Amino acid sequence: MSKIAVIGGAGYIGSVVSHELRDMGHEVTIFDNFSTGHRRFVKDFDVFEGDIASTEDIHRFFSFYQPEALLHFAAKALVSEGEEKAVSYYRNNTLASMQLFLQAIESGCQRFIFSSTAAVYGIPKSTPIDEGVKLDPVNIYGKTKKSTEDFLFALAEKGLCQVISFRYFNAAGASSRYAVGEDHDPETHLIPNVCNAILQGKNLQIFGNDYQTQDGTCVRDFIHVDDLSRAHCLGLSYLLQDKDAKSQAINLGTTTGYSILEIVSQAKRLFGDFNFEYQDRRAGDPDNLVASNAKAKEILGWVPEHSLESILTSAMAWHKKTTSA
């Protein structure tokens, strides 16, 4: 098996990825600076505490690890922070970043997954999205992961790297395997604050009501965690077992859109009654984001396997438990 490096290996999804290729018998070396990754989640990793904006950090990384491929984790994420906060998002996500691969290439490591995002797609003419639409994002954001994966794509038409660059949807979920799950400062994903409404007996906050949708809330395509780790551990394969294979943007959803007020709804069917109560829309959120996965099954053999009531049981499993804890 080979060296692995996990770029924010101790966060949400980098620690179930971390867990998954370990389990398959990769040599797995996480590589964070804790800012919202948790020790807890990678407890029993070999750890490099370090700062991918520090050139001192990564270099002292590549030299001692000289991992045979590189997954991509470590980003800023929140798509209100990075309207106030351009300048920190364009420095992390992108810059910070193209620093990452490049010192990764001079160490040999040439194999990478980077996580991206469906904000590169900004808002879409029509659903489901496939990877040929036309980039447009339109928050802050989503323009630091596009310049991150054009970045990437230059290189790999010269020759110098080989890219999957993985599309994000909406992650969610608990992994029950790994006992990992959403736990941000703050929290702004929809699932985890439906659960801390309900166990906290709070009011769910929700952006706006004014969209061009069924119902006027936004709706996204919510894909399990677990079903994300396993298309980075299929695409990681790809790019080992073939010294040829061609570098890649993939989608990652499950082709079905479901509103704000209908994941009120499933959860209110399996978990009981709470409130909510519409906030102003938050800048940057497009109406509609729905993935074609057709890509995906193509070229990886992947295919979601949990459904939405799976997404929101093992959330509210975790939650109750780490609540209780």
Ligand SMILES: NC(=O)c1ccc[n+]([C@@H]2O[C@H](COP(=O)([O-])OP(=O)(O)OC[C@H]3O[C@@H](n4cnc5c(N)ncnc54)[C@H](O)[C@@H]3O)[C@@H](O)[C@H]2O)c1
Contents of the next structure:
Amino acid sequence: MSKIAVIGGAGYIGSVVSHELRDMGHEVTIFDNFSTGHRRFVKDFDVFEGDIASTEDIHRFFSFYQPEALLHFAAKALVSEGEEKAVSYYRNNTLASMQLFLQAIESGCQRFIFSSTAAVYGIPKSTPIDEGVKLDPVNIYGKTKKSTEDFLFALAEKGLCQVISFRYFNAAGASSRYAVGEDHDPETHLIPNVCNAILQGKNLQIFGNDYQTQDGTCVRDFIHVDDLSRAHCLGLSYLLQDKDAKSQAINLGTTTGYSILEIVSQAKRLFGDFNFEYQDRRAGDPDNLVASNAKAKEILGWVPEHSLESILTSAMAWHKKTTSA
Ligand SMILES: NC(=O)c1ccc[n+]([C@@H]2O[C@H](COP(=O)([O-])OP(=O)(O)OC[C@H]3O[C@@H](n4cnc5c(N)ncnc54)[C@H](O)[C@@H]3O)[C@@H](O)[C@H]2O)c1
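With the form predicted alone done, generate the form predicted together with the named molecule in the same format.
Following is the full complex, with the preceding chain placed first.
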């Protein structure tokens, strides 16, 4: 059992991981400012309310709590908002993250798991994308994550820390075990918006139908949040079991891409008909993002278990419960 700090642990992915780490026997403390997180996801956890942009908060956190490892989920993560608010995205996702990691190292915590993103790849020349592809993000969000990754790997190269940077593709679905699902405001992610369109009888908005894909809509690789969570647990064991464990950037995806229209048609098959309408493209959205996950399998023995159907049905069950609660 180890003492683990989960930064941004009240959010969608961080809270599922916090639950699973605790079930493994770890002592988990969450640090969150609740800007997009939910108190109901972490009701019975030890929570430190603070902001990573405040050096005082970070300092206070590490002075009373000495974790052996830190998982960092806290970020602003809306691609189009990032285009409008570049300063705030660099402040939160890069500058504040750097301060957090430096303070952790100075406090004796040197094992890190960082939430990176497929957006660091930019517009890939081919798919599936493996970790060796040159990073060339096309949006501010991806750029802020790449800067933080570069910083972490530079520190790791100097022997100051060990890092896994997980590059998630599209996290989706709900964790029925831990009663956590996607609840962002505004909600920009496709699958919760499909559920909301069906449950609230609204039109689903599809952004762009002139992409270079089979049907003109974007193609994405959707990965169930429970699969993501298991990868973090394996990643943490990898770092904790070997003090010489090599730092790694690892994709987390399924290797299968679905276009937005394919998701719509699967959702209609499962839940019945609903309407959608096309809007203009959103700034910074690449055509096609599908992961190779060979490295995650090789290094962590991780293979995703959930299908698209499981993602859709778990999300819908969670949204139904939340809407009627
Ligand atoms: N959801 C996805 O599909 C996806 C894909 C790729 C990468 N990611 C990355 O995964 C991470 C988690 O994503 P999520 O969907 O769970 O997001 P989320 O918004 O649900 O969770 C982020 C959490 O961090 C907290 N937070 C944000 N800024 C903070 C700050 N300055 N100080 C303290 N806490 C702060 C929020 O309150 C929230 O609890 C993010 O870093 C995101 O960039 C997510």
